[in-house]
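Starting off, we have a lone chain in the form predicted alone, written out as structure tokens.
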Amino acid sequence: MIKDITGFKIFNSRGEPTILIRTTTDRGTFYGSAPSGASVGRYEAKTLNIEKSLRILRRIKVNFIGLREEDFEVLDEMVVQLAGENFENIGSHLGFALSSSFLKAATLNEPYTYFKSLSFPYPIGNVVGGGKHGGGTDIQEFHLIPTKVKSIEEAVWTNIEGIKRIKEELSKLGKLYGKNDENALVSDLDDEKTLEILSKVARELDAKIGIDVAAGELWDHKKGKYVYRKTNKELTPVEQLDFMKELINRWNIYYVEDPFNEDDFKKFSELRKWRKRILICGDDLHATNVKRLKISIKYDACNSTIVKPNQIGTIGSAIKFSEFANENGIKTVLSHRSGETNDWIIADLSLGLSPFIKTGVWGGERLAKLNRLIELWHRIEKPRMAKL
């Protein structure tokens, strides 16, 4: 039975405030807190400022106490309906670290639990970054994502040991300015020269590259084109299309992350059409949301998709998500954000939904989630990485 509920404002790894949730029972103390993105699309559930959310906390947790928290569905329901429409009444931080902490206490700290049939992600290591991350280059995210490893801890260290020696490649360039706010590499080069030593390190590793293009943060909404500032040109959808097409030729690249803006279902679909055996994965696009999410179906738009719980503002929902889309045959990736916690619940929720998981490569926050996996690993019966 729920005792009592507190929260706290801790802060995230930008150091930007956040809220972190303590959930007592009567079998004892749990605790969950939020992560924040700094690319945010405009149909995420929305946040508030953490102080007011902590005053609805004091308000609406008499809703909680004396529940049962083995009822996992039914309280995370309750923070769903509490929170109206986009979670305008209570604040996405708060909804998902209350959801976190619940499933916690229903699960007695071991959230994978929750899962009946278990298999472990393939680390989407984000080693180069730019874009609104900070970095060279226009494109936000440049991955290493080893696909051929035999355990999730070969898997980690093939993303480290690829970051390392992109590492060595910028500094004997003297290219390397440091790291952005998810711990990857900082260059001046630009998109094309960062594939190119990326190409070079994905091969001596038998790894494949995956690219987050965050093209709405590019997407000009009154010149309707995307605007590659760092390189200096701008694109039309139709030349943006062919943009995609030619880095994706070019560099075999197998994952590309929203190459297009959130509300251009057509051209994704089109790039998905063109190129069916590859990863065409929305984020912004979906933004967690079963309703966008069968828009996307309709037009064939993509074949993956992004889950980052506190888009839709509980774990219960993104749960709901990720079997619909599995059910749909689209691949899920379970997604950290930029400004993360120590909390590593989206490790467990990969081992029953995604088949990747995109949290960094390295940092103490990142390696949180990746190390709770080789924890996992070695603590399950017969545990397999994913089906691909």
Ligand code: 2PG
Contents of the next structure:
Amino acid sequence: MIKDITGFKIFNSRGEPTILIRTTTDRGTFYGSAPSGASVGRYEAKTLNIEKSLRILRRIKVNFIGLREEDFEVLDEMVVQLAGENFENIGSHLGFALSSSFLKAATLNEPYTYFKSLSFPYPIGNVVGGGKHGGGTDIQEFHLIPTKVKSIEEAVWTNIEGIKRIKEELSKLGKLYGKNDENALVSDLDDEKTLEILSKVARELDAKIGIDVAAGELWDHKKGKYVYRKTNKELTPVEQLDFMKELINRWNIYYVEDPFNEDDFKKFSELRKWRKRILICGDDLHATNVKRLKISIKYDACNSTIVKPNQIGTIGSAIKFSEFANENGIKTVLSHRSGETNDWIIADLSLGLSPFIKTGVWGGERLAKLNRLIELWHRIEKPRMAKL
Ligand code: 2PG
Ligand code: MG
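Having seen the form predicted alone, the form predicted in complex with the ligand:
And the full complex, kicking off with our chain again.
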């Protein structure tokens, strides 16, 4: 039974305030904390000022006290009901942190036990970054994706070895300037030169390449164009489509996230129809929202989707979204946010729900999730990587 819920202000990896929730039950004390995005889509659940959310928590916590923590779905649905249409009543930080602590309370701190069938996700590792996360490139993220590995440890190692080799290459060129919000490397090489180095290292390690264009951040609504500051070009949606095709062909890209802004289902579907065998992934396009995924399915816009629980407000809603995606043959990618805490719950969720996890390569808050997966690999009977 839930005895008390307390909230505190803590800070995320970008130094922004966020919420830590402590739920106390007869069986123990369970914590949940919320991440934050920098490239935030228009259709995400609303965030509120942290102090305000903490005041709201003091008012609403009576609703939960005395209830059975084993009934995770009931508790999560109560959070959704209290939150209002788009989370404007409580904010998504509070929603995420509450539902995370509830799932941990229900499972005695082992959220992966909530799921029947478990397989380990392939990590999509952000190795070079730019855009809103800081860095020289217009494209927000360049990924390594080791899809041929036999264990999660080998997968995590491949991405770490990869980022080390890229670091060395950039350093040799005098183009290494540090790390960004997600601990991806920062340089001022343009998108194409970055892909050249990435593809060399990917070949050496037998890994695949991905990009998160985060095109909503490049899109200038007034001009009706995608604005690339670094390379000084402005592309119409048709030219953007051609540019994406050119990059995919030239660099043999396997995973493309948000190649167009979040309202252009049509261009997503044109790209998807052009090259069926690669993953076209919607992040801001879907915003972890079943209603938006249904539109996407009608257009055949994507065969993959990002899942970020704080985009929809609670862990329970993100689980429902993932299950709906899985039923419709859409490959899910459980994802961190650029501003993270050391909470590892998305690792457990990926184990039950997704063939991929996107959670950086190194840095404490990113490794918290990856190391949790390694730990679970050694705990679960007959662990196996997901089928792709
Ligand atoms: C993204 C995410 C995570 P942010 O766009 O996929 O990498 O970034 O959390 O800033 O939205
Ligand atoms: Mg994204």
